[in-house]
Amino acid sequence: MKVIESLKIKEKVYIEQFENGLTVLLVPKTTTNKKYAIWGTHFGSIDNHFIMPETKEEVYVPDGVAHFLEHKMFEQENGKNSLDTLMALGVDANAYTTNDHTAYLFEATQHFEEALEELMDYVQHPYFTDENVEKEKGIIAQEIGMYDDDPAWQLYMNALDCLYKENAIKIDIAGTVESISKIDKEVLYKCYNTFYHPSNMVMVVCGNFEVEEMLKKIKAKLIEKPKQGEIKRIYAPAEKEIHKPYKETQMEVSQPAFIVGFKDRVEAENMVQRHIAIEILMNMLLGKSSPLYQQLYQEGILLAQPDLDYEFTKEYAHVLFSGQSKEPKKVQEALLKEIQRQKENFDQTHFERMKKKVYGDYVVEYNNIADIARMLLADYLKQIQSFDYIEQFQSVTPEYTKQILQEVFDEKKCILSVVKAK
């Protein structure tokens, strides 16, 4: 068993890889009575074109399959729904699909062993029929309709449409009503058998438990499967330029909303360092204590503190500033001016203050077992060790951060997505 430790935050992660390829990350914590388990597969909405490892068959699947599969996994052959079974045990259970992975999870103070057995049972025993697949299409079509009417989601999807021309991240995670109409049980089984192989999955358990005992419980419920070769995923070629600078949609909203985005390059050197520098820069530029935010808020141009996000995998990377404003273009113009000002006269005192703030945010995440588990899962699937954010923090210097400012926050790579009132 491999053990990774961060002395700075006094945390340990025990890593075990079983013979069938499943990786398990265990984080024991004696300071809580809760336990949190999350089981994820490296299969998200962008994985719609791939070559099957065994047959070498090239496969295209309809948009929304990963999300559709997540919905169907709870239904069991005996007629029960595993989500209902978990809820009846008194545990908080859920599942979600992202652009690059799907995860099944629960949090418990009691009945953890029974819940773990149920989780491992339903994730390893898919049950798809013509009838239950057809029935699900109506349910997911309603969900798609809800997202179509959600201003925040449309704002985000429009931003992605501005940033990328062909990249699969532009695909709505749930797909479209038309795309899900093409999904059948054969498609679901093909994707399940390819992507839900243990070698493509990671389980994280965090909470109050003994490591060896937890490993035994997991191993006892694992189904033995022959080893599988690498899944060859086929994506659109990387795009350096943005697709379009501006997109506007009119919807039923009380206040206009905006996203100012910057396209970053994928597979840059040391993504952990880069991510830290970008987090610091976002806070310097438009964080709660930034001079620009204070100015725009006092002038009534910004209505609240914007959300600051950096999203990246090996297939996409971008910075997003999102918020509400009656004059979104003024926000973008002011932000670009502030970026230029910082490029010419970098505020080192503000940098040091924001660096401490971001470090504090990272440390606080380790207070919550759910945050720890989800972070470890998402980072592991990106081939990142989560502790690296803590260990590499001091290596992010003002000089390096200025370099990232020049490279990432480029006006030519900037987009504006706006949702206005009808």
Second form
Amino acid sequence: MKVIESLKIKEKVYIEQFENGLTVLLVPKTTTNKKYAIWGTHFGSIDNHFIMPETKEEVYVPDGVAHFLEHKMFEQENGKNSLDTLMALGVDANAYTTNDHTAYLFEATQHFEEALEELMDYVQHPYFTDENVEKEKGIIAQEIGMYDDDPAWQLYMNALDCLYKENAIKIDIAGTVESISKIDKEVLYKCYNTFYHPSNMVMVVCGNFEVEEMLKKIKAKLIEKPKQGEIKRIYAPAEKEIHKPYKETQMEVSQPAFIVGFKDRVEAENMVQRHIAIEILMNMLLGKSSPLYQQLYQEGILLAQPDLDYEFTKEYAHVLFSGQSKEPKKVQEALLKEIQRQKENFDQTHFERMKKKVYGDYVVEYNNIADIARMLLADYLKQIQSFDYIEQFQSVTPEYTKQILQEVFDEKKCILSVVKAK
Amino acid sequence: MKNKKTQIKEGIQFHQIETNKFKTNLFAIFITLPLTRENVTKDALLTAILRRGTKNLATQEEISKTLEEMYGAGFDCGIEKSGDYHTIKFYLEVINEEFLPEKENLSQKGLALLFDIAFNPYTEKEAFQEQYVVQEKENLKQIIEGKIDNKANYALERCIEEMYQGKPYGLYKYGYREDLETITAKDLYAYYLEVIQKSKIDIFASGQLEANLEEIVKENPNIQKLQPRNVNLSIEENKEEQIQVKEIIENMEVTQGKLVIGLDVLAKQKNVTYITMLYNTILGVGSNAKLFQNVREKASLAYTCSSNYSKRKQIIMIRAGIEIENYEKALQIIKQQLEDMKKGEFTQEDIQNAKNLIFSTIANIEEEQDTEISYYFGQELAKSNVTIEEYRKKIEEITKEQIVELAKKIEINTIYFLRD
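Now that the form predicted alone has been shown, please provide the structure of the form predicted in complex with its partner chain.
Below is the whole assembly, all chains and molecules, this chain first.
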């Protein structure tokens, strides 16, 4: 077992890898009454083409399979639904699917052990039938409908369409009504058998517990599985250029919404430092106290500070500024101008101030056990150790950050997605 | 008692919640005033103006810089309906000094800044700064118009508006576009002075607190200039059954229909809020609930179907996103669930499951700083003093008979459907 401690944030993570390949991360905390467990598999909406490790069969799956599988995992052979069983224990249970992973989780103040057993039971025992797969299609079609009415989601999907031509991140996580109609139980089992092997999974538990005891409990519930080789995932090759600079759509909204995005290169080195520098830069460019935000706010072009995001895996990486404005194009133009200005005239005081702010943001993440566990899981799947964001903080220098500004915030890699009012 | 409450002046309470669960200290100020058609828009505008500048930090830019220097102290303010009252809420969150790279007492600094924002605004000639008011009116106009953007919330707002036509609770918390034209910087400032001198004020501090915090609050110049005030918030009026169910169908461009059903809780029995909580959980909270099981799982009609109980107004709001042509079918299934509740068609197991769910909600109160503050503020408004342990006990004791008795006194008030 490996132990990593952060003295700055006063947290410890215990890392254990079982023989069958499952990795477990444990973060014990004595100050809470709760426990949060999350079990994730490295299988998300982008994994639609792969080679099965044992049979070497090359498989293409319909869009939305990872999410569909997530829905169906709760159904048990005895007719029970595990989500109901967990809720009945009074634990707050859920699951979600992202571009690169699927996770099953619950948070408990009581009945933790029964809940952990249930979680480990249902994730290890899929039960798909023609009938239960058919029934789910209606429910997921409604979920897709819900997203169709959501301007923010449409805006985001269009931004991805601008950034990438072929990349699987463009696939809607839930798929489409058409794509999910092609899903059957055979496809689900193929995906399950490939991606739900312990060696492709990681479990994180955070909260009030004893480390050794918790490990024992988890180990006892793991079922034996033969070792599995590497899953070969096939993705479209990385594209350097953007797909198209602009996309707009019309919806019934009061005010246009926009995303200005910048495409970053994938597989860059020092991802933690790069991420910190990009966060600082996004704040310097369009944070609350930035000259540009102040100007656009005064002019009534921005009403609120845009959301600032940097999303990345080994397959994609991009910076997103998203908000509402009656004049999205002006926002983009002004932002590009401001980038140019900061490239020529980097303000060291501003940098130091935003660095402090970003540090505070990282510390606040540790207020909540659910946030800690989810962060550790998502970072682990990107091969990042979460504490590094705190530990490597001081090493992000103005010089390095300037260099990232030059490299990432490039006008040629910039896109604009707009949802206009009808 | 975990929440140590002291009166700073008549009508101004200071609540200290000592806890070591967090990396942050959280401070909050709640100003509570009657919700009226006349002032609703002004209240909303005030929250926007106050964040623009103080006498010490005249611009938003200076405020932001100060917050950022404090390791990105989080500041937020907003407005909420609390039954027939409007509450202006200010929050400021700072990192506890033991987690900072270099020690620095951010708490005192943060609390002083929060008082400054709420009670010491930037003014010019006995008025708010003209430019700020012009800009914030424009911004608020866009927020008001933005009501249509989230269709599900819009449908909920519309249903509540229909249930409470002409009554305070039916007002939109951000107010109305037509009011904005007539509000001036001078009038708004005069209104503000009245608000801070007459309204109920609750100050909260949560985290690892300094022993002399109460003194620090009392000695703050902004607090010293506040006058004692007589605030007697009324508890809710009695409800009467509506003669006829309202049914409203409206059109907007949506792919999914948004169905909202407002229920009145007309029961008067003892412990009615706790029993209603349990009723509501069995009906519509979580995946074991009747609505989820019957509308989603059995009939496959919706992705979401749930209900939510508002204690202060004694209403339950049911919400579902459904295929437009399934309106009648969904409505019929939902009505059937209400009937089944009246007939007592739920098991002891359903009750226990619902209790478990509520127990975890209760256990969670102390695990989130803002949730804990909200809990004690709720107690303050309800003029009650139920500890978290007592709350749990009250839920534990509820019986099936009590729930059925209550179910018989729950009636549909309004059915609202948003479709294409």
